[in-house]
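Next up is one chain by itself, shown in structure tokens, the form predicted alone.
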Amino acid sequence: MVHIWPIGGGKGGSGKSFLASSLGRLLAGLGKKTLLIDLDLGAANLHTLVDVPYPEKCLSDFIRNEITLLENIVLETPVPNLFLISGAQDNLDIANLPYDKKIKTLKAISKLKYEYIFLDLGAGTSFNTLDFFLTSRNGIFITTPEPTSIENVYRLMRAIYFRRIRHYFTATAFRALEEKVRRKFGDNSFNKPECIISVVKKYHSEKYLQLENDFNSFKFKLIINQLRKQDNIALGSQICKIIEKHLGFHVDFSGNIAYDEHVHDAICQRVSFLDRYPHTLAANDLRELSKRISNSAGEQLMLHYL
């Protein structure tokens, strides 16, 4: 069975192309087949961090049709078991990619046979960011300690909330749900996601099960990333709970990865860092991370909605 792993942050600069080619490397070293997708539209760079620096093929090359097969844009890297699917040569208006369009690569990343694959997402909040997310029923969210970062990394967790809950109803149903939530708790009272729920539990229960269920199934982790010394070590799992208190789904904090600033100088210089500084704290907590994610029971594709 495949397992899918979209990365996801809030904010640019979180670690979610390093951390998707750390989990790559090392899980590529213990034999599994693993594919990088770069789904970074308009600003891929995961090529540069597994040393493919003239990709032949990307991701535009299959949205346009130029290769009808998704399997045919897979490139080979350096690390035998690791493959990328490369966003470098996109063209500048695939951040803006069409609904049919993104079924087709959704539909299409689904069929692939690959162990793992881990999905590096874009920052932000869009409706691709948030749809590719919601492709599997696993998830990794990453943020570092600044609370700039740990907002918008809630706001992406809310988000993707929000648009699981919209799938559930036709958008006359669902703008007809907006209006019954102002009318009771107040104008900016859809913006919050217990008084949402609320509302579906007492006019919508069966849909309200479904969406009960729904999260109830999903294995989302947290990680922080760049924790440094002075930093709270339990800062991971108080927003954890948190995120359970108002958005009412569990999400498992995963481990933290300490702040190095040989990364910064790995990355420059366009080498591996778990190759060249293996036995830094850093690199033996994305060991840590990489069994973790192994371990993990497999996620049922969600592609049902559609």
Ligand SMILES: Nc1ncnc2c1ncn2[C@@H]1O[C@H](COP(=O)(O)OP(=O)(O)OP(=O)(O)O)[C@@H](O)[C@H]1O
Contents of the next structure:
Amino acid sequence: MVHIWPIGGGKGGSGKSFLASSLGRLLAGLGKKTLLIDLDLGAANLHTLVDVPYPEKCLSDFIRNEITLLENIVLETPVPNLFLISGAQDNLDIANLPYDKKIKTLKAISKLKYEYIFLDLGAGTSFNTLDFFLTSRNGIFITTPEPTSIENVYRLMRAIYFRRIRHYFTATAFRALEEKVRRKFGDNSFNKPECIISVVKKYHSEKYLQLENDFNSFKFKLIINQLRKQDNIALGSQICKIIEKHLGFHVDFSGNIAYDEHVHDAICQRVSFLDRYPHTLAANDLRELSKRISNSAGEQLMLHYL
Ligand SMILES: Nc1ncnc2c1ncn2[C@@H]1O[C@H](COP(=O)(O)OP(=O)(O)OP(=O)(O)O)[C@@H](O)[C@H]1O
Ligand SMILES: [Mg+2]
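Same protein, different condition: the form predicted alone was shown, now please give the form predicted in complex with this ligand.
Then the entire complex follows, led off by the chain already shown.
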């Protein structure tokens, strides 16, 4: 069974790709066959973090049917057991992947034979990002301690929440739901989760129960990256409490990754931070996180949710 961890964070630069490459490096080092997939379509750069030269084949070749088998675009990295599917040559129209292409890509991913697969997602809340994130119950959110980054990760969580609710309704039924929410709570109420859910509960009790089961089954995780000495180490747990209160779903705080200037040096030198600076606090944090993540069961792709 393949374990899939999508990695998302609302803001660019929060450390999604650094985390994907680091967790991949650590699990591959334990002998686990691990694949990184760069789904930051239109802005892919994961190949640089794992020291793969500018890739000659990438996801766009598969999406455009120029290469039929997804296996054939898998690239080796300098690290044994660590593989990469790059999105590097994709141009911007692929950043808005049509539904059928998304399904085709996900189905092919679910058939790949790897123990661990990390999906490095793009910043923002595009449908691509939301749908790729929701293909596993074990999505990982990452943010820095800065309020702007927290704001964006919250926005991503909320968008995921809406996307999930949207899945239970036809387009017409969803418009009717929106109308009811506005009538009951006012014009700006449709972006307030508590207003929507109270209307779903009242008028669509069966769907409400399904949704509740659905959200209870998620095992989302939150990681705070680039934590400096002066930052609040309890920030992650506090954010998780706020999410539970406002969005009604549980997110596990998985831990902090310390800010370390050597990360920049390692990336500029195109070497693995973990290999070059193994005795730093940040490297230690990453090792702890990788243990925690690999001990928790991952999820096979939930294609039926799309
Ligand atoms: N723990 C850390 N300590 C210091 N710097 C870090 C740390 N993590 C990430 N960085 C810095 O942040 C930069 C952005 O990281 P990364 O490319 O992983 O972000 P991203 O979320 O993938 O961004 P994008 O959405 O643009 O793809 C890195 O190039 C690195 O310089
Ligand atoms: Mg990135």
